[in-house]
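Presented below, as structure tokens, is a lone chain in the form predicted alone.
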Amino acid sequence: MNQPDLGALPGTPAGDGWWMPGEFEAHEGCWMLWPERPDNWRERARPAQAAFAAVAAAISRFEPVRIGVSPAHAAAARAQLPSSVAVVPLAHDDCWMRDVGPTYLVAERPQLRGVHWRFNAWGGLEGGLYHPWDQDERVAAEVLSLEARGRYRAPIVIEGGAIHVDGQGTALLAEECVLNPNRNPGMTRERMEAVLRDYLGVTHFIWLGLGVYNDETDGHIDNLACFVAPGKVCLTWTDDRADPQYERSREAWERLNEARDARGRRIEVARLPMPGPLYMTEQEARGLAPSEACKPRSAGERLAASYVNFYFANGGVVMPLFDAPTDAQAAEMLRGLCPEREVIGVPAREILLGGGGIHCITQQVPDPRAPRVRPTARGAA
């Protein structure tokens, strides 16, 4: 059973006038995590950092950046990133702050406040990633202590990145993900919208199946589809009938192409070419510290690239970088739907034997004092 959550706000963000803004919306400004545990980056987490610092980089050349670093790591944090970047100290268990940082919220006020979701590390001891994760279950409500910023406490276990939003009333989900037992047994669907209609204050949902082909997370839908405006999604893709991504992807565009969002529009869909298909390499999985805390990794497990898988930030658009050809591709791609917006690519192979991309690693800040319309319900003027 849950425990009561004293220093949380009472009542639910919709029931208070909030809800969650989309991502290409205005920011404050964007959160990081350091990587630091050896036994999920390898050689002693020393590639992913770099990785991490030219991420933080190019993001701060469009907004703030703050990171989060264990204290043991300040110093060497502060020497590796560039003077933009602010580093902060804030305990955690590893590095993705999409999942464990808070989900911002709006109003029509210039404030924001954020939802502190319950977090069990993609699992828990059925399944999940690492523990302990006690550390990771905090950040949210440290990070909006540190900003002092109101905050709710969900009464569900799911992460960041099996959400995505337009700002205008419809929740992009993956049921492998948000409706796996692993994460809140017995959960049906209808109660899982309900509580969602609370906490992200939208009122209409879009379902796809299966999330990307050997995601560790069972499915986040940032790894597959992500609102790139409204009425506007961004969906990964194969044209290789034999790979096992490419059935996922198919229904995934089936279901988008019938869907219809929150104000009754039909949705535009893009197909991003998949990189690779890419693997861990022997030399890889060598640099892995020997761990009964974290879930191994093998050569040869395939990894679970996606150019979806990207940041917008202010007047930018920062996208990971693995595969020449395909990278070329999918740069032109975003570069036509977002033409207000530099795209600048970033090489991530590093975050992605982690297990994730840029859009994992990150969290955007809105910005409070950007004009808004609060979501309407369907149909709705």
The other form holds:
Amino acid sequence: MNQPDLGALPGTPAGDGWWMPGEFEAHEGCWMLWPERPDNWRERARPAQAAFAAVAAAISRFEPVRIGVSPAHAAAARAQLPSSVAVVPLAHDDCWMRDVGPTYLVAERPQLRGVHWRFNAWGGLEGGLYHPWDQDERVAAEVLSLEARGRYRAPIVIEGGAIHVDGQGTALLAEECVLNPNRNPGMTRERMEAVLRDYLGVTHFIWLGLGVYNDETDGHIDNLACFVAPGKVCLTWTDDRADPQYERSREAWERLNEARDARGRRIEVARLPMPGPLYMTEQEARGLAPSEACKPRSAGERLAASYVNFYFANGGVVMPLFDAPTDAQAAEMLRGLCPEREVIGVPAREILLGGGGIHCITQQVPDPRAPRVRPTARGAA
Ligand code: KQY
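Which structure goes with the form predicted together with 6-aminohexanamide, now that we have seen the form predicted alone?
Every component of the complex follows; first up is the chain already shown.
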């Protein structure tokens, strides 16, 4: 039973004229969280902290970055981060700002609001990734309150990494995750679409099936495919028919080729090569603190690596580096897809070992001053 949330706005974003813009649109800045827990991040999270600091430094070349840090870690984080990155005291259980942070909304006026989704650590007590998650559940509300922005409390469990939009009325989603009963048991696709229309201001859905093989989020879209512009999607891809990712990507490719967006356009699809396959090593697994509170990880586990898990910054693309030959191919493709942006690679294996990528650890704050027109339903554009 959802408790009434007295600090939340009444009504719904769409009803009030708000919508989620595309990530490729102008930003005011970026939020991140600091990795701290020794049961998810090896060697007391030191290698992950170095990787997060490198991501923050790369993004801060393009836009302001704020990073939420538990008070006990504030001094150590400050010492590891460049002075261009602001450190903000913020309690959290782990560090996936994409998933626990607000989904920002824009309107035809220079302000922002945010959606505070319900969070259950990617599946709750049956199959979720850690417990408790009560501090993570509050991160979106804390961030919006720090920024004095209006907050809508959504009635569903979902994570930011499960949602991509084109900012013109289209949402791109994966069934494996968004319709998974471990998030919202008993919820139908129709009801889910109705809630997402209300809270994202979208009018049209492109549903893909399964996400990336062995992705512990149950197939977040942000690891499989993303919009690089309205009408243009990039998809993680392998030509190896024997790889378990092949069928997943092939099916997504077919669905994207058949799809239309909210404005009735066909989707142009670019295939980004998949790295690896990559696996956790003995040494990496040995560096994790044993714990009852966190999903165990072991040597030999396939890692859900994907170049689609990059971050759009103002004038830049910050992409994960995993594996030299495919890194170069993916970077080349992203330069071709986003010729007006500088593409920067940041080593991301340490982030991958914790179960995600650069997109998963970031949350863009849209620029509320960018001129925008409210998306309209198909045919009315
Ligand atoms: O895909 C994402 N947005 C987040 C990955 C979270 C993994 C938790 N271990």
